[in-house]
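Next up is one chain by itself, shown in structure tokens, the form predicted on its own.
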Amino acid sequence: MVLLSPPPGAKGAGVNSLHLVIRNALVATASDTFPCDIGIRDGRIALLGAGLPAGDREIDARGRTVTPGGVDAHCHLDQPMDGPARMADDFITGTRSAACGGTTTVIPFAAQAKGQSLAAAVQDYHARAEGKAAVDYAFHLIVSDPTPRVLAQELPALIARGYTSFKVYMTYDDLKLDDGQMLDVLDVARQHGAMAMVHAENADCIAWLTKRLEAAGRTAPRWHAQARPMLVEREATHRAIALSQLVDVPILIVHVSGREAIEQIRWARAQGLQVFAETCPQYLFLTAEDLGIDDSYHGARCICSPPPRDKGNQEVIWNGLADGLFTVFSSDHAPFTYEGEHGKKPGGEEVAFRHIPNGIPGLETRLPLLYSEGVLGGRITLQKFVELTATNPAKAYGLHPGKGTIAVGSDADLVVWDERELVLRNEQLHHAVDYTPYAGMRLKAWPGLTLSRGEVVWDGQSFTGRAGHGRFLPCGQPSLLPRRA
């Protein structure tokens, strides 16, 4: 990447001057690809066109593709947990990692604990983020205790204040809701124009299978996949769709892993129901074998829920990305170290699979993986890449058009791509996790430059951003949802 001084004879800085011009870009949006210069003023895109006036600074992007900064709409950072587990990434290391991987907006979760006020959970999460983020951020809510006060007062008030999306769980004892509680929460989403995200797995089936596996002495990490077969995701997906149909409210099924859940979503779409879907890199690049083919503990690094499936299901996920089944492609970054007492070995011990913290790191690798294997691998178009990783997430969570596109008036969140081969190593990454499940993969591209509101936060070699640059973003009504009178 070449940083240029203004051309000889150019006018000096002025009130209406362009602070930065990116020259000779091949700009990609969710609908078009076109060559142009990008003029940036006060952190926003001011002009798009050929032969723009000189800027105070200039970058030559000749021969490179420029996409909107990524919007990672499903990641976990510094989320409160019961000990000894503790997430490795806080808002400093997590957003640093995001910037270096081309993501300029993150939406992690303010998680309500049972017995806790939802408003108190939001206040606590703001304290965790304040002054630390290197890129912009918004919050989803996690509703785990929908008391009458939460339903009637707290949740509607928070939606009105810009927390317009929330996640509900059908599994995990400390988070799951029963069907009646799900209906109550979905009804609030309908009344107040919020986006409801659903983690769809059948908790009772998982508990029953886990008990039987443990009784047979099958407790190694690889048995995690056997405790969560596709049918538990299929059943819960079907039930979540039925509940949303009863309430008449759109939902977004998160981290869809394979064929059986996808069949349920396709059925719902065929009935005219508004059911959106998200998937993640682990379902394209990992399989159940990554959890182990023997009883070694190494596979604990790849435990997540739902678990990765098989090679055949990877193809189903790729097809769903290409044909529009999936609306959003997120990392579901859940950063736990492999070594140490706070991560995959709670208390420093190897434990049965049901006690291993769920989740894998992926914030920094999400975009390079999909760009390399999706776009450059010929599986999806460049426009589909932008749609899945930036535009649709911004629309789904009420941040578009400020985020997720390259347009006059939008924030100057941009990625200039460097198409080159590299072998992925964890030492290259900027998170606080001691591994990446994608180590050893041969990639074909990496961001050569990341800009957040016109500031270079990754120069292709080093993180150049700063803690505190990121701003909190109140969200509007998700633009994927129908407008209600």
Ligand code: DUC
The other form holds:
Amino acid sequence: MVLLSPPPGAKGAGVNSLHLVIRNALVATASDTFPCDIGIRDGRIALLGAGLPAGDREIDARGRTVTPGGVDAHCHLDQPMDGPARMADDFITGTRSAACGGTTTVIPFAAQAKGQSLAAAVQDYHARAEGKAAVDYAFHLIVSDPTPRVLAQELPALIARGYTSFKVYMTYDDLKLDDGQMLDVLDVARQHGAMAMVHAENADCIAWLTKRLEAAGRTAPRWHAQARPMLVEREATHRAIALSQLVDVPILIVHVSGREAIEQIRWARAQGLQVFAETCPQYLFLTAEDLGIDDSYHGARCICSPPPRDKGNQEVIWNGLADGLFTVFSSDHAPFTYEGEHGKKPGGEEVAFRHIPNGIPGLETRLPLLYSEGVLGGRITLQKFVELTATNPAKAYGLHPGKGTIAVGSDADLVVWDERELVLRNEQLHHAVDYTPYAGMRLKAWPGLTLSRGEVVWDGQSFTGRAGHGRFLPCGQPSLLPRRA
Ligand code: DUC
Ligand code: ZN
Ligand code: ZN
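Can I have the other form now, the form predicted in complex with dihydropyrimidine-2,4(1H,3H)-dione (DUC), not the form predicted on its own?
Now the complete complex, all chains and molecules, led by this one.
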């Protein structure tokens, strides 16, 4: 446990004193690891160095690694849903859970329903978040209805107001765009310097496979993975790359699940195209077998899209994290309970896989899983961990250097790591979901302390933050994109 203690003698001296000093930290950034004290004033990092003057409060971090607070750039909270499904986490429980797992910035999605104005979707989403967040938050947009008004007016106006990234879907009936619509939306990203995120799966192939599986009576959760084989992700990834090439705009392919999609991205990079990529814990730690090896319903817990693949693909994802193929590592937290009528059993019933809401919880476990199995497991460096979980997501979505690094002037969003053995149980988590797919895993570390703008929001035992502390962050131009004049 990290101890909070008063300073050993002197008190801070007046307005220029440090409000908090973290002593003897082993600070890790995306480029370096170095021992130093961290001096915090007014929620920002004010000084870095050895032997800093006394602060009003002090934390002794001797022997501990300190990383930037995580930036989870792909999570779903309180997103309006069609039908009986309802997300279990709102901004209160979702950001509380984030804080307890070391994440200090979340970027969920203001989703446009077809027929709805994009501006109205943003306004509604602000109302859902207002006064509830325990950590800072920004919004991506989801563009599902690119009308002439959305393309010419709403989207450019929103980008100018700090919503500088949006997601487009190539599947899901209520969200998907056709190729022409994709081109129109990508062109807006190019003209206005926004980051376009793409969910790449071929909708028609999925519908065709689903119909055949259902006709054969194959409706149990495990068949979800058969309805969305790697081929449908590979084809859509290739098509998304081609569309972005035609428009001449960078894209970021989200939740990449395995080798065939990666091959497309490597090919694109070899052509000199700017294609960024994201992956998520489910593609490192789950396989299609977690959706079931028989017709039992338990596997509904692990239904997400794209589905988890196999051990071989997990290795390919690990390699992509280590060698720079992946830009960001996000949770794709999509919180549905297993029991109850709004989650994985719509209306309280066991249903055919096509009716099971897609997604798994992961906001709180994202950082500990990657730190434990990636860094302490010897698969990625500490620098790569920081880059993937904090620095690059902040850069990709226009929040750097305020977020995502440890530097003078940056927000004092920090994680002090506690390297100790633990067995993960859902009861220790702070989300509103009744399961974690990772229950029973042996981990080697957990955040011992999380600070959001200098406030301790997780003390290693309990959530110590408060709803309403988190602020909305308007995003700047993504710094991974070419600079606009
Ligand atoms: N897939 C998505 O595209 N979004 C939420 C969850 C999921 O599994
Ligand atoms: Zn998606
Ligand atoms: Zn998602």
